[in-house]
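For reference, the chain that follows is the form predicted on its own, supplied as structure tokens.
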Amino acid sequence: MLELNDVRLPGASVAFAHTFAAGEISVVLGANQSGKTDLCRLIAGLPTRASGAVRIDGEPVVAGPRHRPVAMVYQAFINYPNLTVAENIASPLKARRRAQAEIAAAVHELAAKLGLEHLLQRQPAELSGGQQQRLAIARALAKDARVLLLDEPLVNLDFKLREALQTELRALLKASDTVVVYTTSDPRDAFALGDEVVLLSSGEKLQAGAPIAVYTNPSSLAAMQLLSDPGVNLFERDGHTHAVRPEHLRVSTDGELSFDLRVTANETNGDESFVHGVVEERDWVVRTRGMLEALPGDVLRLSARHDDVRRFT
């Protein structure tokens, strides 16, 4: 278990506390400059503008980064370029003076789990981007840390590889009793990987809980925006700001609420369509299945259910 208390991140006006459970993947979701990396650096004991108290399994953690039971994987593919894949994975074990037989067994076990067993004698420069990131994760796991920090580890990968690694990572990490903190700016990661999601904005914790619970019951407009891709659509009723997600709008006249959207653009990938337009002088996006035919200048009648709309003061 990882406990944080009195955490103050850059730009925040208030401190927060949070407990991360062992054996679960906690996705910390926030935009750029929200404090995600500073939070990871605080936990890892690295230089940071953040402050706060860190406890692991009930014990205060004050040691430097080399002596903490914490491993961190960064956005960039940070591997030792002059070492083979096998030597990279073995490096944390050698630093702890483990027996040669134990090191060899651990290297082959981790390489097999991460699909690197046929690459053990290659140099990092001979690997693809996805293989390099798997190697960085394997080396972090070799440290046998109680806490594994993954700071946007898939952000530099192409979409298909990112999806494949998401599935592999969840299966691998869920099999351990490690505290896993995974930071991202993509709400899809929260649903694909997270047992819980922690929402950060300007250094402050907005909300935390199971991803579907936070999605269904956002505590604020900022929380609702973070778990929306594209962002939510806003409109005014009775002096209050209301929000509805793009995926909760339908092109129909049958809903409990109706809106007229003047189309400005239409994007489709064959599976989904994203129709951009204007409603009540606000920019909106509609996300709908299939290929919707809509041209700039068209007016579409949209509908939504009351249950899918949130009111904010």
The other form holds:
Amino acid sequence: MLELNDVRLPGASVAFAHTFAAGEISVVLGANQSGKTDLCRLIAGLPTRASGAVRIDGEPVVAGPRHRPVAMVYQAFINYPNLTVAENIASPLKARRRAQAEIAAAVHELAAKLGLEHLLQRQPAELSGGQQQRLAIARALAKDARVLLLDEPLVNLDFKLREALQTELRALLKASDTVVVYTTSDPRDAFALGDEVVLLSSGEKLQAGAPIAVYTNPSSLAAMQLLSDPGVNLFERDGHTHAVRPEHLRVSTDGELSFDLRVTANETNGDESFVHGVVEERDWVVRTRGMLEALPGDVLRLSARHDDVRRFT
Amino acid sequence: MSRSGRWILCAYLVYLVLPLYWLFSMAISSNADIVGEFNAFPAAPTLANFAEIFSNPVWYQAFGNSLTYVFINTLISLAVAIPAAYAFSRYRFLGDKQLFFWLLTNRMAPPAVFLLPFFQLYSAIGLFDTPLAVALAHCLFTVPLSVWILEGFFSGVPTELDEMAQLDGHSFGYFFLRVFLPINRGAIGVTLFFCFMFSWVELLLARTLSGAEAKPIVVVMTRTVSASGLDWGVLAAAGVLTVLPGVLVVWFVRKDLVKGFALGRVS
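Mind giving me the form predicted together with the partner chain, seeing as the form predicted on its own was just shown?
Full complex below, order starting with the chain above.
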């Protein structure tokens, strides 16, 4: 269990507290500059502009990074360039003076888990980006720390690798009783990996909870925006701001609520279409299944259900 | 490559190698042959000139003196510049940029400026005419240069690597010696090369700060011209031997040099 109290991230006007549960993956979701990296650095004890009290399993943690039970995977692929893959994985175990046989066994086990067995004698520079990040994850796991921080680990990977590694990560990280904190700016990661999602905006905690619960019951417009990709669509009714997600709009005339969208652009990837346009002088985007024939200048009649619309004051 | 291009390259090669060849050719000729008729190849090759150098203490001690202060200089420069460059690349402190620039400005003054202060100071504290005196004087130029070169390379290594070593549980010493220095081998090779070259060929400070005891080879070479008339052959042989250490240094650090001169393009 990782307890944070009185956390003040740079740019935030209020402090927050949060408790991360052991054996769960907590996805910290926030845009760039929202303080995700500072949060990780605070937990790891690295130099940062953030401040706050950290307790692990009830014990206050004040030691420097060298003596903290915390492992970390960086966004950039950071490995020891002069050591082989095997030596890299062994590094945290060596630092703790484990027996040779024990180290060798652990290295082989982790290499197998992360698909690096055939690369053990290579140098990190001879690996692909995906393999380099697998290596960084293997080394972090080798430390077998109480807390594992992953700071946007998949951002620098290309699309396909990211998808593949994401699925593996869930199985890999769930298998232990470690506190896993995974930061990202992609809402999909929250659903794919998270037992819990923590929404972070400008250094402040907006909301936390199970991803589906937060999705269905956002506490604020900012929280709803953060968990939506592309962004939510806004409209005014009775002096209140209402919001509806792009995936909750249908192109039809028979909904509970109707809108006229003047199309400005239409992007499709075959599987999904994103239609951009203007409704009541606000920019909207609609997400629909399959291909949608809509040209700029067309007017589409959209409908939504009352249950899918959120009202914010 | 075109035919004319090949010719131009060959001509350039001849232009570069000719002086070296001529030096070597003189080194294995007798004085009579050198001042006699023009010969493209030595008429009667002899090793007498080299024998003279290895048997005459004036010559071989001068080599010893030069190598001693060059070695001390390179050692001090690297020992001082590596931690300094690390600090400049990793920490922000009050006046760090100014300090860095001030270090560089030392490099901007011609050595002649420092002749008098060094001479006076070393005479006063009894350091005059020792290899250490010359080595320390050269440090004034090689240390800033080394810090400057190394800082560029060190800054290219992400700070996250330092942090990761800490998170892995390694001490700073382990990280620095087993990870940081090995991955900066190229940078250190380049720095070593520049320190060596500066100190080995520098004449002005070396001549002024050494008397009879610690006389360096470059000084002996210049004085031989005036003192013993025209001993061309021996002088040329000394020249050949003076070129050698440079060649050796380049040979040993050649792989690191290639990496180092690529200036970060090789990670």
